[in-house]
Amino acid sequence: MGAKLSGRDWFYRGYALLIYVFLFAPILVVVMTSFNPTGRATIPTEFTLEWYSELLDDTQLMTALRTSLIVAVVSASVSALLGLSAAYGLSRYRLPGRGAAQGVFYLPMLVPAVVSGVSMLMWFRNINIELGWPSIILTHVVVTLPFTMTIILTSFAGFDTRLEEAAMDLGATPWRTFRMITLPLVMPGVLGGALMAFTLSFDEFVVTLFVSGGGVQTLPIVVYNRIRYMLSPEINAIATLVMGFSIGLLAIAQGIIIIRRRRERSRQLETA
């Protein structure tokens, strides 16, 4: 039989339950409304897919969705490549000012989004970069790179450099050693960082609003413009899809990290 819960235990459990209700109740309301035939934020007595069907016929929303997907894929790919390069350099080379250089990478995480948006807008105008696709992608790379690099750095933290040394002792070149030994071992961290960057880029709104220039509109910007004037049921439908997609990506990223940690523990037990 399990141990009897004390009054304090029940209090903590009830308090945690209230926090979860406070955090997730608005999300549940959006999800329920997307299936409500009336399109209102009430408990539906019947369920319908009408708003999802109308969503597919909404050209503006579908175009914005495609734009967000393209921007997120490109930004995540570039961020993963740069994050891998930065993580490799920071973990392998003990150069003067290494700690300061690593701190610079983390600055975008600390600066408020409004400040980042204004700064990026002024910078693009000073260097004559057109506002639109280039400015949005560059900005998203800057925003997501610290998160990607942090995740990849954790892969290098438990890396056994003796494997690289053994490969080079057997005649492998530095590039071949990196491609055949280093990259496969840190790949879970790279994939996890890329998935995190994709999610952050897809959901980014504040900074994108400053640097989009009005010509290119991502999904968060279109949704914001729609709800300023009317609350369309299609917004609830696409919000439900985006939430499910984002939660799925985060779950995959977390699963990759957990699998990597288990493999590291198994490797450590085998070598012990």
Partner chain sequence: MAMEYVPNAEAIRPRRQIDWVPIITLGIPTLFVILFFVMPIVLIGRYSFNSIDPVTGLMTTDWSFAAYERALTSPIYQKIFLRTLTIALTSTIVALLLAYPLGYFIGAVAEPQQQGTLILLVLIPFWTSYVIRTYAWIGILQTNGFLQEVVGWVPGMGGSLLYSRAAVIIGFVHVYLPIMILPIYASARNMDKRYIEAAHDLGASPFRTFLRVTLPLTSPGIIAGIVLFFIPVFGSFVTPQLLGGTGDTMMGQQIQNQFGEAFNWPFGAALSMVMTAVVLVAMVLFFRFADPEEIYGG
The other form holds:
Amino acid sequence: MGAKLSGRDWFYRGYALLIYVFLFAPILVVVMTSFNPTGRATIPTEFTLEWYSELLDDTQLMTALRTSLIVAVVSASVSALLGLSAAYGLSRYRLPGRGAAQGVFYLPMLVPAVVSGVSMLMWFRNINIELGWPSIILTHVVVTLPFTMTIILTSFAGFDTRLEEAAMDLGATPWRTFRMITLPLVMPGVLGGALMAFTLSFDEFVVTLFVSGGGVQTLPIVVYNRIRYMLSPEINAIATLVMGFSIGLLAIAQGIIIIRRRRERSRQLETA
Amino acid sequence: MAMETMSDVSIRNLVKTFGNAVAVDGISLEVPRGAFVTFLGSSGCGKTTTLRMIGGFEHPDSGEIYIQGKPMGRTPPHARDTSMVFQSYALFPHMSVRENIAFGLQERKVGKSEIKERVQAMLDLIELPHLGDRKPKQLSGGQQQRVALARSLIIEPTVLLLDEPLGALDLKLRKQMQIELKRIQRQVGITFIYVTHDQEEALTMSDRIVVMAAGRVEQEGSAEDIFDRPASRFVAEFMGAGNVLPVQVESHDATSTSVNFAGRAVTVPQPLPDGEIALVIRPEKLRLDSTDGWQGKVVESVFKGSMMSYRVELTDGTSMLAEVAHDDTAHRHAIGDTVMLNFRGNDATLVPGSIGAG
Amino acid sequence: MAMEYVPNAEAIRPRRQIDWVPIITLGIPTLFVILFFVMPIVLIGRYSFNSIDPVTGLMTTDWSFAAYERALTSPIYQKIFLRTLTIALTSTIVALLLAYPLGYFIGAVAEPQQQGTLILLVLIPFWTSYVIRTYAWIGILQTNGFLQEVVGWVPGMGGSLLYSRAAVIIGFVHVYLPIMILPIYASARNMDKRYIEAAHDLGASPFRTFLRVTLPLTSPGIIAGIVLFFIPVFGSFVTPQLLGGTGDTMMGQQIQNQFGEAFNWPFGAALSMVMTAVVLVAMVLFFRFADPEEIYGG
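Given the form predicted alone above, what does the protein look like in the form predicted together with its partner chain?
First the chain shown before, then all remaining chains and molecules of the complex.
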């Protein structure tokens, strides 16, 4: 940047820096503390991996991590599938009731999490759904569905339905048309939606707290209980790992987008 | 139905409405085997809807479409022996050119080696033999157009449907593709049904033209028929007739009609149509330096390259458009010049329809 | 080749045939959400009209407005409701003041090729677990915590900031600041910068320009940011539970308490309904005053 920066620009830059410090400070404190032998949030004077090795022996945390991963993978898959189904229907269905159906999908996004949590807990008890794996996964699918549906719906928004007509015209049955044309073209949306659902599910806390029933515990639940009831420096270690994982996922998603854009650009250059 | 073997497509009393709008209002026509037939009309005339019904993308409210004698009913597109070339080409963006062209054969479970051969043959036919591995986005508009054509032709449909396929191309490329399309059609011998709003395009390519307006057929015939003998005022104006003039009938018999136009008699070799009539004469059929005829004054002159276009006002106030070859045989007129305008009755046509009406 | 039209059986067909595919694909997820989300809310709605038998302590299913009466008229709950609203609105205002300059900077001032990175930096904290981020503030704010050590100065009275209202507001602002920044950034980016140049050109001072041009043009983003921030904060339960004082509880905690410890389901249900109603009203106002398409489109 060769241009001279004005006073106004310096103000903005300094201000932005302050906000970013505010946003990242807690994260950095957790990371720093995870390597601090005292296990307390102070400026570390020594470096240790002690908390990471203790983490490996902490069966409760490791089980919770495994539970969270399984819940996130299963509910993200189901959520993406239902989201795809809903987005397909919404983009093709032109009869009355379409708006109402779309509104229903957004409800879980609007109702406060505490209210969703108690409501689903009461309902699961009423209809005898076991509190544990089934209730947690069902909950996570419901909570993530508005996000997956919205993301997949954007891929359908730019979809040229004449591509489907062309495929059928060339002899493809409706199913083959979906399989060969529609699905590959909305796949980026489906994967993006699934990734979003995975992250949301992995972090979901409030609703899960109500419906988990105590037997099956996801990572945020265990972390929360530790925070409230005992000092547990391994929390910093697992938090660092989990944040590293989340940021890694985000980086991968961003990386894919950037690579795609570059490819597009080089293609356009080729033809120009 | 033996009498239908001559037609690849017969359409009977086809009606299609969208909500309250009548898109197709009782169309009947026959498309002969191997012909290049064009549906010509402005947007909203029902031409595309008719084409889409032949392809099976829309279903008629009533009436029936027969393809090689078989009633189509609600047969879905994939079970019809037709193929459509879309206005936007609708090439599959995630597949290469080769995969796009091979698609129809794959869906028909044709063997791999045969697909490979036939795709290459198609690439040769459309003169893009080396671009098979490109993605559609990497091709120019004209190239995409050819690929869309190849993708439809490879399944050897009975009828190829083309929905304004040249609409997105620039003028020069369009002219080139018109000739190219005609060449390919002759080479493969498949019936083409072509939809366009461009009358020049229709004239260049078609064996038969179907002029449509407001969901009905206005006139059906060869390019010469439509151009030289418009059956209605609408067709005359749509084909760019230029001069549609009010006349009074003086006398008529079985083969000719005499009319009075601006004080002079003109005899047109044509029986008198029903109702009110108008005289149609194309601008290029007018002469301006005749010894006899209608006197007028040049009020506008436009240079059009090979032609000079003049607007002439006759002494009675009638305004006429004349086009004269721009070469050294023709005298040039300036604005304000007095000219003697004339034309032959054989070059004029009488059409039904009054002048005040539109 | 003209032919007489002969009506036949094939020619006369029903006008429309129903296409079942979209109905089924839309129907299955809709039923899923109805069964596992709408029905639970309906059930809680029904509970809110139940009452507790004072003798047995059990829930009776006769229709009653007792729970609503208590929720809306009890001074304690009026106070908690007002407190929740105060904390939520204070956090929203603080967040807006912090978010606006940054969102505007990223969207309208920063070089276009830097915008992506700057927004990604806003998103990264948002993608990390909010339980962990809230937990981090405990370490920072507690007595002898990070803040005390770094700054060497303890704000507030005596000991630490932890378990105070200030801590709760800091927690909220930190956790949800990104969803306030995003819509402001989007509307600043979509804003036509020539309007500002025109205003300067016409002699408006920077302050007047901001008031008369920039602010109105970015107002859809501001409204979206306020609503998107307010909704989760108003219903929050984790942040006040972890960072707040026991005497300064919010509505979300009360609801959890009614189901978890007090076992007064009708009352908890009525509180839930009131809270949901507030959020839905906020949402409706949002749709009245801002067009979401305009904010996120383009």
